[in-house]
Amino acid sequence: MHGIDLFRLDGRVALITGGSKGLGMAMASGLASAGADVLLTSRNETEVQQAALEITDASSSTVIGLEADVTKPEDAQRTVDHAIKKFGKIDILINNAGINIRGPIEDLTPEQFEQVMATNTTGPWLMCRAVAPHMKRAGYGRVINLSSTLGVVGLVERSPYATSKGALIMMTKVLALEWAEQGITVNAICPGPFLTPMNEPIADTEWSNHVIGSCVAMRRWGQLHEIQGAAIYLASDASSFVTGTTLLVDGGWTAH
């Protein structure tokens, strides 16, 4: 296999958490277009089933949805078991499910901090733990953790989110070292400001316009489809010698 064929995902199975909308759905669509079969999870049963139908209609892949909460160990295990039952294997895990609670630290509660950490950091840890035996047995795996530009640079009023995403980068490095000899790569994608449902409420505020204009070299929000290339690359054999790294898709934010 050479050149562009390295990016094909025919015969591969991907599990994507938080896949019913936003970047998760965009990555699922991208992987399906490259030939992968996909299992999507979301805490919203209706949304995840609708997303699976839409991606199926637009591709020749098998895409199924599953209601699950990644913060619960039993749901993480049930999700992996379901994927194995339906597809017989899991080649690719994308830990995308995430939340953001904004505000100055003195206005936030410990419960809010723990809520963000549970979804953004503990959830990926649980999913990696559940999928590890299957990938090790197969001698193959691609794990992609969705961190953030805010896991690399700071931004005011984002202490729970930035903390959780910085921790996810370190988790990526540790698991890359643990699993390197088993044929499993572990990498992180750090998106910059994308117009996701999470960001739409603040997209046209004076403060956000200032950040986009002063921090992002391209001076615009990222469009959802612009995450697909990074996801396909790290999920495919094209990235077979890449592990423990972070790929920034941030419009030049961290170039400053």
Ligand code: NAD
The other form holds:
Amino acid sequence: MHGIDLFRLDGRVALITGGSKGLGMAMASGLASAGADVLLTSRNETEVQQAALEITDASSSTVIGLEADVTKPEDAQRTVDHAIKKFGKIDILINNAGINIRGPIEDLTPEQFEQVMATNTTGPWLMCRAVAPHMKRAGYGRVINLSSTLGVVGLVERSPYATSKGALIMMTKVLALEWAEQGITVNAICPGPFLTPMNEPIADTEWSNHVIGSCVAMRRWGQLHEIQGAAIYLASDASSFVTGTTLLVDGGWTAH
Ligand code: NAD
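Can you swap the form predicted on its own for the form predicted in complex with ligand NAD?
Every component of the complex follows; first up is the chain already shown.
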């Protein structure tokens, strides 16, 4: 294969956590359009089945949904077992499920901090641990962790979220090294602000308009389809010599 064909995902199987909406669903639909079959997970059975149906209708891939919570070790194993049962392998894992609890540190509880860490950091760790034997046996894998611009730069009132995303970048590097000689690449995507359900509560506030206007060089929110190129690239053979890195899709935030 060479050139544009390197980006095709025909015959590949992708597992995407938190894929029922937002960036997860956009990446799922991007991967399906490139030929991959996809297993989506979410905590809400109805939402995840609806999302799987929508993507199936718009592509020629097989897309299925599964209710699962990334914070639970037993759910991580059940998710991987389900993918293996349905598709026989897992080529691509996208650790996308994530939450954000905002506020000054004095207003946040230890439980809120732990909840963010459990979802954004422990969840990907559990999923990586569960897929490892399958990817190692196959001698092939593409792991993509959804970190954040806030894993790289600081922003006030984001102490749980930025901590969890910075940790995810380090996990990406360590697992890239652990698996480097086994055909498995591990990379992170760091999105800037995208207008997804996660950001709806702060959309069009004075605060978010200020952040978008002063931090994001392009002075706008990212649109959902603008995450797809990065996901397809890191999921495909086009990125075969790329591991342990972070790809910023941030409208120029970190160029400052
Ligand atoms: P979103 O809130 O729109 O969607 C997140 C998805 O994760 C939802 O489907 C939700 O149900 C799922 N989820 C949450 N907790 C879960 C759990 N315990 N188990 C399983 N699923 C769970 O979020 P989004 O904006 O699409 O973000 C997707 C990822 O990208 C997250 O990791 C987020 O931190 C990251 N990110 C988003 C932005 C942004 O601007 N939207 C920026 C940087 C990074």
